[in-house]
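Encoded as structure tokens, the following chain is the form predicted on its own, with no partner shown.
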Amino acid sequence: MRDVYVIGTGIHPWEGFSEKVFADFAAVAVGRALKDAEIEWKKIQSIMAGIFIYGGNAGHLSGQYLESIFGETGVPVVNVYNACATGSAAIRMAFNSVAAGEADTALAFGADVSPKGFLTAKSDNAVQDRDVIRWKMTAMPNPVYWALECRKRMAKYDTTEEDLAQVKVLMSEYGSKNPDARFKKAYSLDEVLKSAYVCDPLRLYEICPVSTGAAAVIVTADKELIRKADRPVKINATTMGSSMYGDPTIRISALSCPAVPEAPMLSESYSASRQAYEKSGMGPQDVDLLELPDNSSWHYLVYLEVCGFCKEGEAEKMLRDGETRIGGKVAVNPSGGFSSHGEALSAQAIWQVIECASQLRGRCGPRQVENPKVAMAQTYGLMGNSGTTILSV
């Protein structure tokens, strides 16, 4: 297998309902990441592209439209959907496809223009979509799952609802630097803890709304474009995990979780965080920054648990003692995170990926982590998907 680098990255800013075309956001990016890695489309060898799930059949062929833009080359396309970790399956299949020798320089992106409102389900038939049943049966949007979830913790480990409101305080700190981020407002506590209630411990600002955007990364195992490059950093490894029997999860989708765990809790990312941390070599204790799916304030507190960074019931420490801060022990977000972007089911993993590099090239500005040679993006999906990301200089 052969050293895989990030030579280039794009972004379109996210942003809320749009519309315009799903195409258009790609081309933003896509076009940012080429000019970024300084090569012309013919070198792109290989494309892997998250689907659009809400674009019909220009969505579910989306790595297709995008080439109807920039041009049909002959190249092979793959278009690959696994919910909300599309984007690291994407950047986890043009990282094969080069390492392999398949392709030498390949580019994986997603672009997606949400829906208003909750992420509803995709089809009417109850009969074999889980995610009909829920919505018939209970009508539970996401962030009733993301509520009940809290409301375990607060009940097991004494979380406040400072601490819920604290996260929300800081991802705002560090999205109110971020010129791509949708929301760009710093909140205070007190500010936070006004915001109504959506779903009970979660109020509104402790939530992320669903998004429109789009981002592309461009790897490569060409030693000369590596070398041209500005500041290549190295894909050490890309995952992807799912869901094990018995995690006590209350899963999205389902109306049920086991009585006895038998797994760990969002087993999908447990998996996910611990092959990539065998395939660098690498653990918790190397990373320097961490970027982590927080669609409410409760991820972000479990997920500092979940890969490792601490033990069950300490994340509220690390957050209050200033651990999770750039500077800290590990900077956690310091994109600002979902709380501040919102999500973007194809293209928010990517995006992730991106903030990585970005701050491993020393390109962050106001909220550059200082000299870190480490980093780790980590998102999940709908239905136990899962994907880890390791990078370094």
Contents of the next structure:
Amino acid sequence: MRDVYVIGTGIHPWEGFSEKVFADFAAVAVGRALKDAEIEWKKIQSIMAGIFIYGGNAGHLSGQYLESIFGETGVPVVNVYNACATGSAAIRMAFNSVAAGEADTALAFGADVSPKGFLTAKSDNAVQDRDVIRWKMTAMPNPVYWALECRKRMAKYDTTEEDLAQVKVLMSEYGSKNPDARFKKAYSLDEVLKSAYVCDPLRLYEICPVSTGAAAVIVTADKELIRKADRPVKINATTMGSSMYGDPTIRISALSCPAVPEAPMLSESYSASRQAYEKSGMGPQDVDLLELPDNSSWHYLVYLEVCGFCKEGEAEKMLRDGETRIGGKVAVNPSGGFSSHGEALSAQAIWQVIECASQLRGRCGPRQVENPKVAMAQTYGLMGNSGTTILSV
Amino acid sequence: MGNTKNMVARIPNLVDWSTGEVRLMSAKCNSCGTYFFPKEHYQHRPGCSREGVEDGLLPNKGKLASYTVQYYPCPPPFKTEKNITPYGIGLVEFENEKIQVAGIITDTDLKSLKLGMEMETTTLTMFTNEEKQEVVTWAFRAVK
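Beyond the form predicted on its own, can we have the form predicted in complex with the partner chain?
Entire complex below, previous chain first.
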């Protein structure tokens, strides 16, 4: 396997509902990545595209749509979907194709335009698509799943409403310093605690919405391109995980879960992160900054444990002691996280990796972590999808 | 629970009231011992032969393992004649079957919800169809 480096990244800033076309968003991000890498389109030998599931034929073949904008070159184009870990799958395939020597330089991208209103069932066939059952029979939008887990956590440990609110305070402080974030207002603890419950114990400001955004990464093993690049970032490992039997988490779209745990919580993310630690020879102790999926304040806390940054039940203490702040033991979500961006399904995992790369390249201005050497991006997708990427300089 | 003769589940094969009690329709794998809900949501232990999967009903009663109150109306395809928001959602544990099942909480003071309290499975009428049948889902309520 060859060493693989990130040499170019590009983001279309996150925003709300848009009348614009997803491919135009993708083209902005990819154009910026090409410019950052200082390479021509013809250098891309493989394209790994995250699918935009609400985009019909165009969204399902997003790679073809993107390729035709820049000029069709006949290279392999693979379109992939792994829920909110879609971008992780695209990056992993781009990495593997370059590491194995199939291509020297590959592109991974994702672009998503938020559909107007709530995300709900995508079919009407309850036999084939169990997701229909939860929408017709149990009235459970995604945050309900997080609230059910959060309630369990609060009973098991001493999580307080202030802890949940403090996560938003911290995320909004960083988000206010990130030009690519959608939400740029910094909130006080009082403001968060006064926001309405969506599904208690989770409040409006403690869950993330859906957004529009695009992100692209160019990876290479081409020594000449690496030499020329502005502060190339090495990918030490990029992995995917799925759930393990006996995982007690109630997974989004499921209607039941095991009562007796036989596997870790969020086992798909446990699996992805442990694979990454094994492949990279690194562990949480080596990581200077972590981008984790803070879909809700509960996620922020539980992911510190799932990824092994502290023991079970100790995340609140890490938060209270400031260990997760920029300048603390591990800087968590210096980007402002999903809390400041909102989810853009196929793009978000790639944007997380870009934040890691940008931090390692020292490009993050007022939210810059001091001199980081190792960064980790962790994703979470419904029905047991997860990816971990560890990068270093 | 209303007149059961005039009730129909919005989606079949999930909830049964033929025994006089409302019970969830599960299945058990006799090889790996795992219970499934819905019964087609197979969750076999890796390496299981998957032989001898048998339909069965979960008990009527279980314990509240978690809950939330949803303060915003659920978007379609969820449909009710009357506004039920805010509504409770519970995760009810059936101890012997080692499974927790989610469902709407009905007929219960939401302020009285406590982890560990005993809950029973019931039905909730969501709307009346063109054949004048009550279209129901399963739901949980506090045992009185």
